[in-house]
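One chain comes next, on its own, written as structure tokens: the form predicted on its own.
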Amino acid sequence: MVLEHFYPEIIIAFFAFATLFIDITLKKDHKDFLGYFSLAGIALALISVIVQSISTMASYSAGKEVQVVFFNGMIYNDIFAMFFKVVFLVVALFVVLASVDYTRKDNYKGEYYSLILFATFGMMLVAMAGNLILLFVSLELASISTYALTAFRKNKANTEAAMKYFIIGALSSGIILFGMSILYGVTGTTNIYEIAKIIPHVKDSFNSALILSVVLLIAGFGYKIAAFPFHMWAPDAYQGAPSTISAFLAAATKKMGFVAIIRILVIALPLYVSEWGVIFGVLGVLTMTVGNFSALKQTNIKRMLAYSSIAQAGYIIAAIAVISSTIPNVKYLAVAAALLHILTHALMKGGAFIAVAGVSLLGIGTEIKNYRGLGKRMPVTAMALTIFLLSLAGIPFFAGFISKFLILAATVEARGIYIWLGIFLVINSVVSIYYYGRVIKYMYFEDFQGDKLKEPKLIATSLVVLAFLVVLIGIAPQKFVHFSMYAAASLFSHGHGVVMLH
């Protein structure tokens, strides 16, 4: 039965529409129910994806045929897609949980939660897309939803952030579509796996056009993931958006760009791996360096976290660059490292922005100096934020250290010039300790006369669970690394052992 493979998407789509209809029937005082209702839908979808993932990995291990390709290759519901769906749903779960507290006094809650669900649905489709048309439409569904969420509160800061985000997003979508159209014009198909089969036969005749397509796709998706020099929009958008939506943008929406990049470049354009490998190597170094050094001088915590997010994207880009290595099996390690850092970054960065949301909800400003004495005033929030910051810096026994170590291992295994990517990763991680440490210093080592504050319960719950996951991956990473490795292996299977559904 085909439908059973798409239960998570069906659940999210159903709850997205149902939220809007239920919103009409509820009185203003009862609108918080929409948050809990959305939470239930996301939890059901997440459980469904996890069950699918465990079952599929068990089948792979047993050497059984695994049915992952549907509708003539339009959809690839492989472990790679499931990995990203887990990331998107986990982020959505904690953002919605925190939003129940954060939006308690806001209007338009039905639209708010529905847009989060629609954005999540779009991102899940992007993860499964085996066709350029489906990928682009899904990308736009998720992007348009987040444009509206960025402007949710309709004040000057939100509106400015949303306009910048929308203009850059529209520009990047146009560039992506141009690159895709060249691929279609040269190959005559929009199926990603079919493109890979056709390109070797047309490469000599259309080499220049295909290289242009590669450059356009990297530029277009570069905007989506906020890679240098396409990162200008991110600090303004993250600072102006509601903090829970900043968490959603940094922890989920950016990851959607990575899944599309990896799926297209690794699967459709492996013959140009040397070209895009060099581009990604340079972009990775520049992105992590510019992000970290720009974060050093920030006084606003949301802008600091935005530039930090840019730097973290640089680490993932560096891992993608290692895929171009000719040493056997290094590409599997590189993809697994990139995936693991995508997961750990989603938890760390999402948690950090949710902590900022909790602090700002109690009337504390977003300037770093406003965090003086937070360790005594909001001990749970301060402790969780400390864990996220230490993990982002790559301190041992936290999730960020494990994923960065895996990226470093991939660069060392690849040898040669790739080792320089590892060296820059280490240098930049050391640099980042300064600005992460500065926030911790203000929270615990700066005196502040003020009363202890009552921390929002649902936001505090989100922070505690996310902090627990960050520590868990840091001290017991085996299952998470295993999941990443399986996802990387399924990406390169190219339909082997797959039942095709027409």
The other form holds:
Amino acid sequence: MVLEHFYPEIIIAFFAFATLFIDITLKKDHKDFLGYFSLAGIALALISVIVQSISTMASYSAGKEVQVVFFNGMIYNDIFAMFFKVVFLVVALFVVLASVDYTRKDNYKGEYYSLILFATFGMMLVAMAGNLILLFVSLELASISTYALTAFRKNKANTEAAMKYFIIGALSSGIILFGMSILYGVTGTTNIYEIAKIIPHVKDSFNSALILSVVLLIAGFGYKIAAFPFHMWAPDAYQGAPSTISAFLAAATKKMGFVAIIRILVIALPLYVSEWGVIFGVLGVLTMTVGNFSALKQTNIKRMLAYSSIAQAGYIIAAIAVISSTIPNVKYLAVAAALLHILTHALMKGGAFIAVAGVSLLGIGTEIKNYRGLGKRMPVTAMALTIFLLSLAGIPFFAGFISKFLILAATVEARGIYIWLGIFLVINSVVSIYYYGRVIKYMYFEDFQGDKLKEPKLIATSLVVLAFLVVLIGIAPQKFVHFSMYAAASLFSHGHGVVMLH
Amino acid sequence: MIVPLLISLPFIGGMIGYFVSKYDNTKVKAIALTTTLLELFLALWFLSELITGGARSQTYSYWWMKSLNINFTFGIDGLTVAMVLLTGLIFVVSVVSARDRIKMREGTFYALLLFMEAGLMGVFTSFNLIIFYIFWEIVLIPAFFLVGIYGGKNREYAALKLFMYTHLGSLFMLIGILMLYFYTGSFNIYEISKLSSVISPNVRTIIFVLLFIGFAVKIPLVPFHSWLPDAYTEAPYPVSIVLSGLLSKMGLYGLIRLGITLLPLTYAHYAEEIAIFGLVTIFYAAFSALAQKDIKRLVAFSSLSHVGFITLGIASLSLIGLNGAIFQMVSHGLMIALLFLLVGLLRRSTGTSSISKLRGFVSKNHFVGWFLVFASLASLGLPGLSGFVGEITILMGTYETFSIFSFIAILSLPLTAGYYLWMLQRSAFGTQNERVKRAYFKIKGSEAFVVVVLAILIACLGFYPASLMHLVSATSQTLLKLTGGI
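I would like to compare: after the form predicted on its own, may I see the structure of the form predicted in complex with its partner chain?
Every chain and every other molecule in the complex is listed next, the one we just looked at coming first.
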């Protein structure tokens, strides 16, 4: 039966609609139930994805063929897709858990949770899409849900952020669609894997059209992942949005752009590999540098985290650039490194924004100087935030080190000009310590007299679990590295089994 | 198997102490002291394991990240044992000296201190480069918080500077390690050592420079030293003891273990340049020490000067010089711990560490006074004490390879004697000034005990240096064989 491969998607879609219907029947005081209800849905879906990926990996290692291509090449449910689904679902899980505390006093909870579920559903489809049309439609499903979520509280800051985010998002979707339509015009198919087969036989006279399409795609997805010079919207949107939604945007929605980029560029346009390799190398270095140096002077923690998120996207882009290396096996390592950093960044950045949400819930502002003495006032939140920040800075025994280490390893192994990517990464990491360290300094080093506050329970719980995961990946990375290596291998196997590297 | 225990014991002790301090703040000191004493006991056991297992090095491995061929590899040899013993001892001193000094958030303080001990033990016992690097970086986090939370007035600046400076150095080292991996296919120190001669000399030079930057920042060698005066003086005394006694040893240890073992030929090629770095550091630090008005800063710069001496010994690539350098690493750790401990006691009793305000403290309190004189004399290299043995062997070793450098280094000895004696002459003796007269000295039994033990160890090593020399000599010989020196 085909459907058994899509339990996670079916569960999420079902819960998204069910949340809307249950919302109608509930009294106003009982709406918190919706949060727990969608939490259950996400947890179920997460468990089934994890079971699915473990069994798929097991059949591959046993040498068995697993069905990956569905609906005539519309969907590629490979380990690469499962990896991203795990990322999206984990983020959604913790965002919803934190939202129960965060939105306790808000209206429209039914819409809030169902929009989160719809957005997650869209992102999961993007991860699996083997067809440009499906990819675009699910991209829009996810994007439009998040535009509405950004304006959730309808105050001035929310509305402004949502407006900026919506205009830029709609524009970039248009650019992406334009790029896709040129690609279709040249090759005559919308299936990504078909395009890969046809491109080598395309007449030379179409080359300029193909280059135009590559440029448009990079620009369009560049907006989605907030790469330099398309990054200006991100700090405004993340600052204005409700903090839990900032977590969702930075940790999950942004990663959706990376799935699409990796699928389209790596699979469909391998012949143009060297060209986008250079473009991505330059983009990566500029993105991380601009992100880090802009983060240095921020006084608002949400803007600081937004710029840090831009910088981290730069590291991932640098890893994607390494895929174009011609040295054998480096591309596997590069994709695995990019994937692992996407996972760890989702955990760290999601955690950091959830911590900000918890702090602002207690009436403490989002300026960094308001965090003075937080180590004494909110010990759990401050400790978790410290772990996330240290991990973002790439300190060993935290998750961020492992993934940054893999990226650095990929750039060094690719040798030649790629090593410069690694050197820029190193210099940028050191710069970033200053602004991460400054928050820690305010929380712990500065004297402050103030009462100990009562930390919101569910937010504290999600922070503790996220911090535990960050430390777990840092101490025992083997399973996670293995998963990302498998995902990378399945990406290049075009749906026919997996070539493992050793 | 003892190494995992050696690393995890302080970590577990720190955790227990932290959680106990949430309920009962009085027990955390006892827990910390017990942990460090147990750790010292384990270090002694470690020594016995080396002696019973013969002088050859042993290694033990556990998988960590199989996909990238990284495993935990731990080993024992003379150098490791010397450093582990020193670490165990210094942390006991540090915990004892913290008893009356740290009054706020004690649970966190001792937890961080013990985490640092765990990290240091990891650095000194790992034989896999990535694991080595990870422990190397781990040490930095507690140091950052210890300086930042418990330090003096300028602590935030000092903590961030320490963090960023040494982290930058470490990351260059990481690139060097990764390059070594991709050229040799291994992270294991011994395997790389066998394979590294295949790499072309130019690439080896690049790798060596990258590694060297990491060590030079940590040691620190002039001109990579600018974090040192801030960090050493802003840190509270128990932390200063660890920073100067052990953090600098990490760099020196790295220079010996990684520099010589991994790239012996490149090391031999650039030994002269490294020796010049050492010489510059010796003189820069000695002149800076001469200009200090504060005893704590003076001790900090004198520590820097000693470290320059040790670097010179490591660069000499002669058996006696390398033995002397390792000997002096231990001896310097003991002397600097004693000095900081006593200056800390002085500061606690009189409220100042400024040289001009401390006139006549010897006649006020004989115990602190005379032991400070003793420690200063040991540090300036009085024959019969351990500092003398270290310096003279390093100078003899340097004479074998770079005789001119040896003569230049001798010129620094009067300077060293100068700043210590001048400091003593300005402060220790003479009529007591107001501040010292009003001071109230109250020395705890445990503090007095530690002071006496350190002093006895310094004297013992001075009278019978062969005990330690024997331990490290086999290791030095193995290392020098790699460079073609013997």
